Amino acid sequence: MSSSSEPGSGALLQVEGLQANYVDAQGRVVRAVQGVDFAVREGSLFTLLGPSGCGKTTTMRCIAGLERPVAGRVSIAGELVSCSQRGVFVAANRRNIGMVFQSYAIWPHLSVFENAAFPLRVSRARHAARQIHDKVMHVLAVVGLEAYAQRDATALSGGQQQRLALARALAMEPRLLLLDEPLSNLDAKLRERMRFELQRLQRELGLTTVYVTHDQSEALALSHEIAVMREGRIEQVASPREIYERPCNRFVADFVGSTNFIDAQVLGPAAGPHRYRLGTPVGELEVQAPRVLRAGEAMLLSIRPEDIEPATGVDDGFTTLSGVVVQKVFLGERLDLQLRIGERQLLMRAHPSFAVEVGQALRVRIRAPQCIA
């Protein structure tokens, strides 16, 4: 696993060696989380990204105190809230955590104001009526709902209900905010708009946030760091750009974005540091490698569709290849092309204004692809 988020100073949340099980419908014990380690810096947004069943929601529920891990430690702001070895388990309502779930859990019989005020009214801490009013109106203003305070919560749109759920979580002034697929019930345009809204609120308020999603676009757009999970384990922890541009293995490269995988064999070094010549089914390619490669070594290449471009005719150091367009799909903001190059078909992504026809010969250049295995 590649990780840039090791436990240490500046971390508000630390998860170490976390393991959690559950019993499925057939009575079998499923190891949902298997030795997960990561740290979340104060004021940052950290995303657990992965397919359904990878353990990301179980990990979040263990952080929240809604699930009891069988092993490992969870610390929040230096306080140990869960440690199976020492028998420590702080109840969820004593961890000072705000949570927003996929369903929002809006109370239909309460107004917008009373929905946001609910956690303050049931809190162990005593809050005066004036204090509750001021806190609630403040968080409603933060999410842009102050004008709707007396409206029935059910009269709100999907995006407004999402913001109300966030306001309710913020009313308790939590030291940690947990968001579990909060945008998945929204339509595509609203989901995109709410990404910007969430990012703005998180940055402006400096909220330390753990975000769970299976949506790679959300993870790349919102996060300071991403942990990609598979089968209860973390495959890679890194910044969004590093996850996308330098995936540590085939699973990460394939799950985060579209890519072309090509088997290759090292022919020898090329001009420039960490550059090598590789023989592939599409021809000889120059690659940028993260480590020393040996002649004859078998490799797997990951070539992103946007790194295949129409050749300009200028010798600028890129590998140039000839192919034939076998399919094209217009997608509004982009044009996806299937190219036959040598023995393979590769996905290429171009600007929608690019004029090309199926069956047309096309010379393309390929930016130095990543060796991932």
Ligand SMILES: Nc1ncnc2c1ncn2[C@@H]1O[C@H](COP(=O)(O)OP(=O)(O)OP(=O)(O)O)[C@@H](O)[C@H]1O
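Being a predicted model, the structure only gives us computed values, none of them experimental. In this text, rigid core is short for the largest set of C-alphas that superpose within 1.5 Å between two forms. Numbering follows the first chain given and starts at 1. Compared with the form predicted together with the named molecule:
- Comparing the forms between the two forms on their rigid core, the Cα displacement of residue 95 stays under 2 Å.
- Residue 141 is among the residues whose C-alpha shifts by 2 Å or more between the two forms once the rigid core is aligned.
- Residue displacement note: residue 129 has its CA displaced by at least 2 Å between the two forms (rigid core superposed).
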Second form
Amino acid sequence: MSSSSEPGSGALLQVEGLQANYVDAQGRVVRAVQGVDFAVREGSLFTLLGPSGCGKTTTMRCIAGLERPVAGRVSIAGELVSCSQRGVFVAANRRNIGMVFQSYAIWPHLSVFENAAFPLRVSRARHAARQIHDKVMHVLAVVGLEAYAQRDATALSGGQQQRLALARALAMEPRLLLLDEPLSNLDAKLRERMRFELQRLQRELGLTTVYVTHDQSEALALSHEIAVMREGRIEQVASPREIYERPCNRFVADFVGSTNFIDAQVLGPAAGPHRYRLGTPVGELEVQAPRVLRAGEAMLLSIRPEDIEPATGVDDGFTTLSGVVVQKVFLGERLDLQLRIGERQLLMRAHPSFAVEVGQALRVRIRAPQCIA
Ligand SMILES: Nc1ncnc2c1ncn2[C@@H]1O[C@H](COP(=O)(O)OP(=O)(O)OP(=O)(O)O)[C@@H](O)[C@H]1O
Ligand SMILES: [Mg+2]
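Having seen the form predicted alone, the form predicted together with the named molecule:
Zooming out: every chain and molecule, the one shown earlier first.
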């Protein structure tokens, strides 16, 4: 048996060829989701990440049964819940899905406790009063609202209402949890704490979860797998590390974290397997290529700001370059520097204690340039 923190190998949710449209106020068809495929392993947290308007919420609404797709299939635990071709459409309340949506609905006439207890009271599985009490107080404690149990739900702040919506979804112990920007209304500190709590809870209970965010650091911190979306389509599905370190194209590299793009031309092989020398506007760089490169071939390189470091003077095999600091931004936990090398400016990230002045010459080493295309 696998431990509860390790997702299983079977897919609990399967989405195939999903397409969904809206008709806007002028009668035009908006193609919100244009052929999306992904599978979510049982017990894992899968994130849809992408810019505003790329179709994340629409995809979630199709999984939940709140939107009728124009094409494609959705299966949950092997059960086909939506198939436009065959006319299958299982109603939302029959899908056993827990949801927290961007615009969370709190019942204003109920207390905090009763809001969280509601799904248990109306569920077809009967629960004893004691059982409901224990379950509800547990989930309220998880989101830090146990002291507010008897309060009117309307007498909560926006962030507290959002946490209540999360508690309500958790109380159901659904087979699938859909979370659409569940932390968007929280302040930075609380957001970080809740992110941590959510991850612990998800791993502990093995809750199969689809998570939506446009915040890349949230996605990287929480997910087993990330799908990066753009204009109704998925650009790449991979683990957080792979998305960050081996983005499949410029859009993904740019959206997930900050990076420096550099045009390059292959000069020839270097020492070591799959290693090549590349000519770039900042000088000659050596890369580890994912495939065989031909001399003369044009490439796009991505260099993450944290992969540019002050050179140590010791020859450690990394390429070193010389530049001039043209801008310096102190951000508390780090120092962002703009470095001019030749005609180009590169963003680099240093430890906040790093002492350097604008106008100063700086020698840096480049850790791991990535070939993008
Ligand atoms: N009810 C609607 N009527 C018409 N168009 C809609 C409707 N809802 C969404 N859209 C459009 O569909 C596209 C996808 O919207 P969706 O809400 O899925 O995006 P999203 O990725 O969740 O964005 P956000 O990060 O801003 O929440 C957008 O172009 C949006 O304008
Ligand atoms: Mg949305």
